[in-house]
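The chain below stands alone, shown as structure tokens; this is the form predicted alone.
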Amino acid sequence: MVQSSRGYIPGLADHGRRALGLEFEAQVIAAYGRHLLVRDTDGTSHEARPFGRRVQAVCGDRVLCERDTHHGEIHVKSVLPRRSTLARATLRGSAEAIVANLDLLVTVFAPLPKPDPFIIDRYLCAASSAGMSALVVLNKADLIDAADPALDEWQTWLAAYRAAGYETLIVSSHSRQHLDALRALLAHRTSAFVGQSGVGKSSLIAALAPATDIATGTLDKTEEGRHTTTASRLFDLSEGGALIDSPGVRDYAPAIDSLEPHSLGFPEVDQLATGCKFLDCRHLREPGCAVRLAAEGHQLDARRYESYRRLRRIRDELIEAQGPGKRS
């Protein structure tokens, strides 16, 4: 029997509460800590909060909600099964979900702040391991000087991503360069923009979904992006589909338990690994490693291979942080 002190009708079964509108399904369209905004199937938005610490809902989740008529609140009772989850590793090696139910992860970088390709790689590995498609976007094309020597480096990165099977785009939210191409890739999918702070994710969403009231920011004097986005928020696209804007980061490590253990989510490593001498090859110093030989012979991008090695070390360190019995 449920407690009437929470505003529920004693003895009323779950199907009865749903028939009376006390229980309903919704989608989380904004999440700030344990403060949630959910949208029901009629399109009405409600402020809500998780009921109990075990309920960990994130933007994009489908959830089961219940009205507390006594206190005038809406509680998220449970998270419905997710089709995909983007998660990060905590310092103790556990997984913390960021957004859920994505079809496409869009990793954005820009000329400023100084881009870190290893962060891009880790997001791509998380996407590959979770079964999502991924897109790499170089934003702020209007700030790119054709004479800038860094342009050759960025083009090399993009070529390596295309060789690994990822789509890439160079766009500008200011000049609207290639926004139509980006819009076409996002249509009828649920996507999330991720990347370093200040790369223009919010500005891109404002250009792609102009009816939104999303805030945008500028770079500070240290050229480190400000965290304009402090909560994950979902925005509907007029072409169909939705975009989730997530807070910018200065670093990111994917949840180790969700990483594909052999390739860590690097598609080119997965393809080359079939030629390794040992099935359990870690692709570091093992004899007969086809991945390492491909990197030495320039058939595998050297920077991507170094990124794999770094992520392997990070994974090992996080496994150690979890304690005995977790190492693999």
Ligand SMILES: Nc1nc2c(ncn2[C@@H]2O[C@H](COP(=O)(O)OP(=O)(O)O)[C@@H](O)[C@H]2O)c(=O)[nH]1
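Worth saying up front: this structure is predicted, and the values here are computed from it rather than measured. Numbering follows the first chain given and starts at 1. Basically, rigid core = biggest C-alpha set you can superpose within 1.5 Å across the two forms. First, how it differs from the form predicted in complex with the ligand.
- For Leu318, the Cα coordinates differ by 2 angstroms or more between these two forms after the core has been superposed.
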The other form holds:
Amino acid sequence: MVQSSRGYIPGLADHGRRALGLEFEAQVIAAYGRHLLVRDTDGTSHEARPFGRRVQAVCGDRVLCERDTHHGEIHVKSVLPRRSTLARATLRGSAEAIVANLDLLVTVFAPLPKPDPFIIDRYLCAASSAGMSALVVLNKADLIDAADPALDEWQTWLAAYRAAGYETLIVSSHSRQHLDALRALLAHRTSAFVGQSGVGKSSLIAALAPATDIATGTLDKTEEGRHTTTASRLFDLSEGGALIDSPGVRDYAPAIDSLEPHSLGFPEVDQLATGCKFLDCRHLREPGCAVRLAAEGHQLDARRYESYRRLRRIRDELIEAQGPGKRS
Ligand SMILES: Nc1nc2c(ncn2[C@@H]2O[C@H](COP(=O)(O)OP(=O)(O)O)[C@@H](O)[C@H]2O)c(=O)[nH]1
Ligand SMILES: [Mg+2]
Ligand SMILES: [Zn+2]
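Starting from the form predicted alone above, please write out the structure of the form predicted in complex with the ligand.
What follows is the entire complex, opening with the chain shown before.
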């Protein structure tokens, strides 16, 4: 065993601290910036703070905590390896984790606020690139008028998502339409709900996990004591599994470096690309591009292809700006 420079055996010391309950494993069940709520293996929740700038814990993370007996505080010492990370690009272009250890990403849109399918696409790309399953949900079905011409457009979007391999559902948290079908897809998995502010993410979660409202202490209060929804929070499902509510967004940009470099996380592009003439085809103007041909022949949804091209341009510009060495 390696002797540390400070003269004690780290393994033994850790063991001792664990036996005394000073060090323990927990899961982050709410995160408001660096204010965390962690739940230990006994199911007890504790307010905690990351120990040092290096520790970047997000909702869903498994973490190693240490009790500071002197000040009565709990510190998150380290984040245990994640099985998946949903990340976003910050304004400066670097990757920032939003939620960790997800199995499924639930992207929600609604008749109101006015939906933007390109935001949905970008979430789906992040999910597919990170190896998670994803689901597209149209909420507020009770507001949909069958004669509304916009319904045709939404149906076209949903058909394209199904063709790409994603499951889709039309639900209502108010009328509870198709909530059982949604619940069946969520059981025994950890899922995060994402989408524009106001689409009904929190309402859906409240309808699906009603009895599990967790006490977040001072976490979801601002300095003035008002409640905010800017925290990510995890709710247990009675049948097993958990739902994570995330703050609503105006827009979402995936972390460029975490996108699958060839298809950018578009499953249908990935499939079609096996027919491209060049292995490094970017699926734009290249000769013999099976993806572009499929779009021209309407086997690939035109809007999804446009979405791919937009994301491709953004990604390539950012990779270019990072300079050589980081290029892929
Ligand atoms: N008509 C209708 N309104 C809904 C439904 N779900 C949520 N809402 C309303 O939409 C607004 C935003 O809901 P909220 O859950 O806070 O959205 P979030 O920002 O995505 O978490 C609230 O006024 C909800 O009452 C629904 O299924 N039908
Ligand atoms: Mg909300
Ligand atoms: Zn191609």
